[in-house]
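Below, in structure tokens: the form predicted on its own, a single chain.
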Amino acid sequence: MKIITNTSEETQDEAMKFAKTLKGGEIFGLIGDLGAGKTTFCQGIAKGLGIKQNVNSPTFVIMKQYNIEGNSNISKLIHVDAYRLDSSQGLDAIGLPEFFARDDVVILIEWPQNIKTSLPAKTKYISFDKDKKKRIISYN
């Protein structure tokens, strides 16, 4: 499937709507350059999940946990940012690999490809492509 959205906006929108889908348990690779809408897609999926904080990207601290409350499937949203990441040792230290098999948490990583082959079978990807002002997402 493929979304075309103009705005930061309609992206949030589009992925609070996809929130609305998650039942838990779901890993999420989202692929994309710079840019892409990658980060503002999070967002919306953690504005449909019902999250007051602020999301940004978790460039620095590569991982950052957000807690659900009134959802009765999802207790978290896991948001990584693995641009910094190169192996299955940077997972273990961060934690990740504990939430992998809970059917409680989202887990949404940027820059999946730099640790694809340490992440689960199960995991989907969404690409993010930028042209001029649009943005494309592709949900495989």
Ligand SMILES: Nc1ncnc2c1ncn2[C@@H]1O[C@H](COP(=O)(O)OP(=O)(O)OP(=O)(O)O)[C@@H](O)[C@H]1O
Contents of the next structure:
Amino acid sequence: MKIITNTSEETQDEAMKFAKTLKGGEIFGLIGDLGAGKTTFCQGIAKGLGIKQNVNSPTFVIMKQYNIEGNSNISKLIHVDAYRLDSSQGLDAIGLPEFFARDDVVILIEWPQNIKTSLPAKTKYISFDKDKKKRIISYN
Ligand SMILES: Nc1ncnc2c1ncn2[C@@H]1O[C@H](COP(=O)(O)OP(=O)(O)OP(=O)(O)O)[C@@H](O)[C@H]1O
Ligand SMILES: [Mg+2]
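To test you: the structure above is the form predicted on its own. What is the structure of the form predicted together with this ligand?
Now the full complex is given, and it begins with the chain already shown.
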């Protein structure tokens, strides 16, 4: 899948559509440079899953959890920013691995390259490329 967007609203709209295809148990690594639109995409996914709270970058707290009401399959969204992590740091300290096997949780990880060796094999990757206001979002 390859999506091209020209505004952050379009990126959020595409992410909302993408969210509707999720069943629970998915783990996504979002790969792209600073400002590529990873957090914007996460905000759209959160909206699409019915989360009303504002979703901001968890740069300093590393991981945020959002409970989801009224979705029969997905009870929680986890949003991780691994920008400040590296593979030598155990993920247990932030409490992430306990969610890897949960089939009622969706996990979104920005900068997954930094913790790649600690992520489960089922992790899928979405790439964000940017050119001025254009964003190319690719997903296999
Ligand atoms: N088509 C677009 N899609 C998404 N964001 C866009 C687009 N055009 C411009 N932008 C702008 O690009 C920025 C994307 O920021 P965002 O925080 O989503 O990036 P990020 O990939 O999460 O960066 P970081 O690595 O710093 O966390 C925002 O300022 C947004 O307004
Ligand atoms: Mg971000």
